[in-house]
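The chain that follows stands alone, in the form predicted on its own, written as structure tokens.
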Amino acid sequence: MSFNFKGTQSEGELMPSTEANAFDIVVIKLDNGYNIGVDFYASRLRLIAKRKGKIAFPKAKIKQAETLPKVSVVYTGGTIGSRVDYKTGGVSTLQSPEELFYTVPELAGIARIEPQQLFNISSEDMTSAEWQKIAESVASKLNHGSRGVVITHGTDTMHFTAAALSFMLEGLNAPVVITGSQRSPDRGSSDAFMNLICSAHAAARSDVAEVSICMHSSSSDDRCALMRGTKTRKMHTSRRDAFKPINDSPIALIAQSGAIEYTGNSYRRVVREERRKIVPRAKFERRVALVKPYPGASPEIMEFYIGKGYRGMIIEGTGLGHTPVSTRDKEDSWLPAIKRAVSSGMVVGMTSQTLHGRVHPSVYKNLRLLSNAGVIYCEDMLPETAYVKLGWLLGNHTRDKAAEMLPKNLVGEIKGRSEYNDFGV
């Protein structure tokens, strides 16, 4: 389709109308990716060409060079792996990990590429079924002669599946990237592409032996950030440099030529002679809670999960960690909640919504007060990731070692001290 609109002239693809089109305005897909929309009444439209048969995204395989090492690809879904919906306008989801690869050659030069389209579901619809799969799927491709492996998934709740691995897949000696993209693929601003090709090359070549996510640095395409999957968190809802570490910094930097820069944060190593077979521990307790405080709130939200019978909480407190304790109306005091929740065998962790900085339990008063009572301060853990570890360690121990072990480090996700500038300055 060709247009002219005030003396400008453009050729595109005439896009089916959506609910949300004006009924004058036709929208036009240019070939750098942008739609537009034009003025029917006031443009000249020209059919260039009309196209035949059922429109239907192209597909590639991957041409496989058995000289660079196996990278598995593990595809469950996300805007990585989404296209335009002309119908609706919307975003739905590719059909196979072949549609994304015909977008990315480069991909051939980097690695062996194994896809395996474990499935494919939105983020915000995980649950611990979901990660557990995908853990199961992780350890098989490893056991199976993998180098590394790149999962591809949405990005809503990416540090979620981040911190869930990194504890499921104990005794972990190679790289495990989990990435996505903040734009579709057949946007000209995608972020897909150069956040699948750095993770190919971290998966293939880096000797980082942990759960990490990979996604762009900053809003330029750059370079990449490797991160923890234990301290990073989606900080923005479309920029396409949303993730950050939290508490930390990036383990390294990656350009799309493949050069990787290690920033000197410390992280577990891969272990080049040692071939160990990973059985992965991925039970998880899902009747733990992750709950939010506010000016007024009830403390019957903690009854509420008492009486459902939970088996943990983690309260993601104001400041250092506090919830309502010395109120002017003895009601609205959170603390005899707390005291049966703790008395009931609930496990109870206490984390901060400010993100940045640790909680202390001994601060203030009401802070002493709610250890005293039983709750477990988790230093500068973040609440999802404090979530993620109850649950797992509930999954897979008894109550009272869940509890010693809520406030330890284990895989990366607290750190021994604060410093300046985990706040980013």
Given for the second form:
There are 2 protein chains.
Amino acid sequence: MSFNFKGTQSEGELMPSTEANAFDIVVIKLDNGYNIGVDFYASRLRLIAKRKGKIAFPKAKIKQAETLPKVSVVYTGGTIGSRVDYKTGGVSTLQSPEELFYTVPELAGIARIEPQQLFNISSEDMTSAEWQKIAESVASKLNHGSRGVVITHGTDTMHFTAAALSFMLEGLNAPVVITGSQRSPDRGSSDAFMNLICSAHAAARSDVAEVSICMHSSSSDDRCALMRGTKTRKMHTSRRDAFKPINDSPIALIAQSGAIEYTGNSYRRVVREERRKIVPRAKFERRVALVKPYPGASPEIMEFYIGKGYRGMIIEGTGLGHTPVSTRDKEDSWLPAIKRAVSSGMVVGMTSQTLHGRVHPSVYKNLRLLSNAGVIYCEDMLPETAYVKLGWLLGNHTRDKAAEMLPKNLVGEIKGRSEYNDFGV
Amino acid sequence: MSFNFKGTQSEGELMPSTEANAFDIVVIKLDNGYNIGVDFYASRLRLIAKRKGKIAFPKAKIKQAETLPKVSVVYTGGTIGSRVDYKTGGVSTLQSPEELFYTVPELAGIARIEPQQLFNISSEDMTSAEWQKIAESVASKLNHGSRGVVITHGTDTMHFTAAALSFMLEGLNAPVVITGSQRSPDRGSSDAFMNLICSAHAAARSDVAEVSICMHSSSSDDRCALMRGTKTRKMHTSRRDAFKPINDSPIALIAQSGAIEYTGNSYRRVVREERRKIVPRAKFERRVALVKPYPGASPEIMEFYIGKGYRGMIIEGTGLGHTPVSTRDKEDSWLPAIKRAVSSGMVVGMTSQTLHGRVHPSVYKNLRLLSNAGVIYCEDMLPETAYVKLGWLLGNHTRDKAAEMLPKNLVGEIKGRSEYNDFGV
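Mind pulling up the form predicted in complex with a further copy of the same chain next to the form predicted on its own we just looked at?
Time for the whole complex; same chain goes first.
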């Protein structure tokens, strides 16, 4: 395929179109392995030769310098761990290190990459069963000499998985970096390559001994943000910089060159001399619900969960942590149902649907009514993180211990003090 | 009470403390009617004289210039429409125009204010019954010569009420401005005064014929933002600039001086010659639910609502509009329940828990499965607005008409095209 790009005529190979890029953009793979997107009309495309048969990936094993740190890459699904199948036009997962280097050749200069396909599940279909498998896989990699681990993951529920691993990987002493892409790797505007490169830098060279999310920090391809797994949330359906820290700032900004700029936000550091074996604490109580009240929301929903024997519930309340309480129509009040839930032994935690800020159990009378009924106010914790934390606590501790630990900071999910700049995009 | 403020010794009257300001700050009312907060330790407080008996508000009727436009102020509750009762220390609602002017004397220079106490309900306890009463009251004010209406409201669910009034006040041809305060008027840092002044300017002089929210645009006391009622959301538990437009920008920025700066965002304008009577269309179907799936969320929650005879449901899905669909454990898939819901006649709409961005029914296979099952993708509409819209549609139209209108823009709740800057705080 010959085409006009920025005024000069170039050659490359036409990639199959997918729905995600089926506009006026055609994707062409250059000889150096990169894909670029060119405008169908402006680029004056011209066919040079038709390819016959199947494309073979380079068979030669790419040399990986023994002096570089070993970094495991665990694929779990999502668009980032995929490539276009040249024959079918569909997207299939990478199977070998050679394919990975073919897609992102820079990785060979950053670390000795050890890729593994764990499974191939869209992030909207992830459950705690997958979180447990990922936790076990990461622990095994770290226990067998990896300096850090990169996990590729679909973006929809990436922040749930990041929170789950934060709690499950107790005693973590290495960087565990989750990344993904908002646009598939066969699109010219894909964020997959830069996200993977920056994540490899974080796993190979940073001293952040936490589970973090590494994604574009802005919509341009300048730097990725390394963000705490328990305080990050997908805040846009499609932008490349969709992931934002909430009630927190990024831990670091990472450039493709490998420059890591720490922001001054505190984090747990890798302790070099400490090389303990990690045994994940990965049990999870599935009978936990996340419930969001709103004007007119029937408290019957609480009765439903009580009837099903649920052991925990996180309420994503309004404002400082409200549910309907003193409505004139008594049937609208959530207070009786909440009292019954607590009496049944359910642990009931409160967060806010404003996402930003901190719930408070006593500013207003209605808050005190809820607090006195036994609702546990979860400080500045995200509703999603509180849901994951409560399921994890009830899976691994007694009911009373879980209730005691829910509003206490364990791995950075609760900040003692809110910073002014934490309310920024 | 004598105190040191910014280096000079001043006098004022000690205000009763409330929980909201029970830190190191003491609130003092100055002779000009303003409250200021002073540091208990730094201000070297000194008692001059004890007040005896009850404080009387000035009895003299404040002159309101007949040349100014008439603006109705409808109190519904929340901290803004309140004052501290000097005798009990509690907060009580304002009862007369004199009290209002005592609190915010600037109002007399902006408009002929006609205040009315509609009810006194905390915003977390608001339901569609209150929305209907507010809509009827607003229509009545406008039909009886008011140039615009200001509604004071608690902040927790202000954006739900704003969305409801946007749909209920069909054919609106005047500014309807909802405001409130994040900090109670007896606190030195209260946003009540500036929010009320800017809202009065918007109601008296702007040409925005929409239901809007007028609150602090930043955490400093510079300007308020006038934001579309259907595209605004409370995004912080406690900051004064908690309200943010989502997938939209403010319509205007308003200074206390009355300077109105339109941002270039499009809006419906007041048509001067048109003076039609407004008849609110205020019915609301209460059997509508807002449901948010997450990893591990049981689809049984849908069966619960089907069993209760619900007629509508808005799903606050992940990413581009997902629920769990193709999980290995079939019991986790929401698809069969969604199919049953649609078969039962329920209107099922999809929005995103990322809040920012736009859902899409076809980028991924799982999205197509949901879309083919009859789920209606609601573009860039907020989940809260979609919930209110669906309840309103089902209350006033047939099931099929409601399904048809849900994804179509009626009053600015859906934007045809997303702007780059819509993803900002």
